[in-house]
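Coming up is one lone chain in structure tokens, specifically the form predicted alone.
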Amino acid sequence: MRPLGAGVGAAVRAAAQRLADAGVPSAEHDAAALASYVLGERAVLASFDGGTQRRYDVLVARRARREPLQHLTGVAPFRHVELAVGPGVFIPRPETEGLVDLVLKACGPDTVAVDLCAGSGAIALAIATERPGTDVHAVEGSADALPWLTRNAGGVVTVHHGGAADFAGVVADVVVSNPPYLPLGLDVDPEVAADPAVALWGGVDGLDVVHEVVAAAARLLRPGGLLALEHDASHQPAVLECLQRKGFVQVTGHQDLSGRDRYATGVRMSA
């Protein structure tokens, strides 16, 4: 975020109050982020002119209606990359950055990594840029998300259109996934509800696509290959049991930075 001129502060403070009154949990951050977005390279200016003020007011009004900040700016930061996002694709969350940490040590030259349910390509692109030489494949079944994935992949990641259950053609050293895992009917914030339903809901108990991902990983991974996936905080015992049933060993649960049970890893049993 670019530094803002001192004279812009009054407009940003008023916007932050408006967003807070609308229930936006990150009101001050979002008000400043929208001002920086509107002003661009001119963010150090002392004040808005008439045109930028009107544009800013429109964006603040949309954010007050709980339209996601990332839909307004068109970008979402993730680790060291900035992703193009918008309606039709899941907005990557900070907690998923911890999932990347779990797989980076297994990636590098001559490694084949597959990101199932890739969405915007956040995980795949992070691996490709942080571990150069990794052959990264991003698999996404949504026709709405695919243009965003292709745009972000930029030729660095190989893009495949298809579901986890159908993908074939590679023998992987690493499979990673942040699948849809919310149980149907769960009450979610408006910003979450703005994400495509196919990227959120994982069936009645939230585990339908998790089971598909585990089964696909058991098929795709070479013996000794690593699976790492994100899940709901309430799902860890069920996910670990699923990995064990599918023959994974060294099955381990991991917490995110807030201390919630968030990830599971397992190694495909050697032949």
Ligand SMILES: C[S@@+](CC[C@H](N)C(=O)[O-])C[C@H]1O[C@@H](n2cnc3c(N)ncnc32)[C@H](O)[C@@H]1O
Contents of the next structure:
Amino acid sequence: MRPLGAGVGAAVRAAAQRLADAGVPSAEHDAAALASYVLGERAVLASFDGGTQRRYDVLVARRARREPLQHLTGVAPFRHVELAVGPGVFIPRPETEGLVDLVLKACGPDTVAVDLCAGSGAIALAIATERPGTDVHAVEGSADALPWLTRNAGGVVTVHHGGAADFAGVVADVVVSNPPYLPLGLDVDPEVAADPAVALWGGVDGLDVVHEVVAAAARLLRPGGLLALEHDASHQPAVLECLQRKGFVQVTGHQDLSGRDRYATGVRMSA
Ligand SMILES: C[S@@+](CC[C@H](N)C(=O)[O-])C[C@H]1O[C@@H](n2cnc3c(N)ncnc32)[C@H](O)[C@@H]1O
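What would the structure be for the form predicted in complex with the named molecule, rather than the form predicted alone?
Next comes the full complex, and the chain you just saw is listed first.
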């Protein structure tokens, strides 16, 4: 975010108060982010003129109605990339950045990586840009998410439309996935509810697509290939057991930066 000129301080403070009153958890950050967005290149020196103030007020009102910040600005940062996002595609989350760390060592020239349930392409793009030469495939089941994925992939990542269970045609060194994993019926914040349902809900216990992804990875990976997936903090024992049942070895649970059990890895058994 660009530093803001002193002239906009009062407007941003008022907006932050309005957002806090509406229950927005990151009110100060979002008020400043929307000011940077409407001011663009002028952010450092500018004060609000009438038109900019009106545009800012409209965006703040929408945020106060709990539209996600990223739907208002049209972008979401993820590691070193900025993704185009909007209604129809899942907004990438900061905790998924830790999932990418688990696979980067196994990626590089002459390796094939598959991102199952790719959404905006956050994971796939991060791998392709941080490990140039990796042949990265992004597989996404939702027709609504596909235009966002195709736009973000920009020819650097190969996009496939279809379910994880149906994807075929590559022998992968790495499969990575952040599938939908919320159990049906969970109460979620309005910003989360703005994500597509197909990106959130994983059946009654939340594990339906996890099972699909693990089965697909067992089929796609070469012997010795690596699977890494993100899961709900309460699911780690079930996910580790699922990997073992599917014949993965070196099955390991991992924590995110706040110490929650959020990722699992396994290696496809050598022949
Ligand atoms: C939690 S979002 C993650 C998106 C992206 N990987 C990220 O981390 O930002 C899950 C994605 O999986 C897609 N999806 C759900 N079920 C799927 C399936 N069976 N096969 C392929 N994609 C699926 C959804 O449309 C959604 O884009």
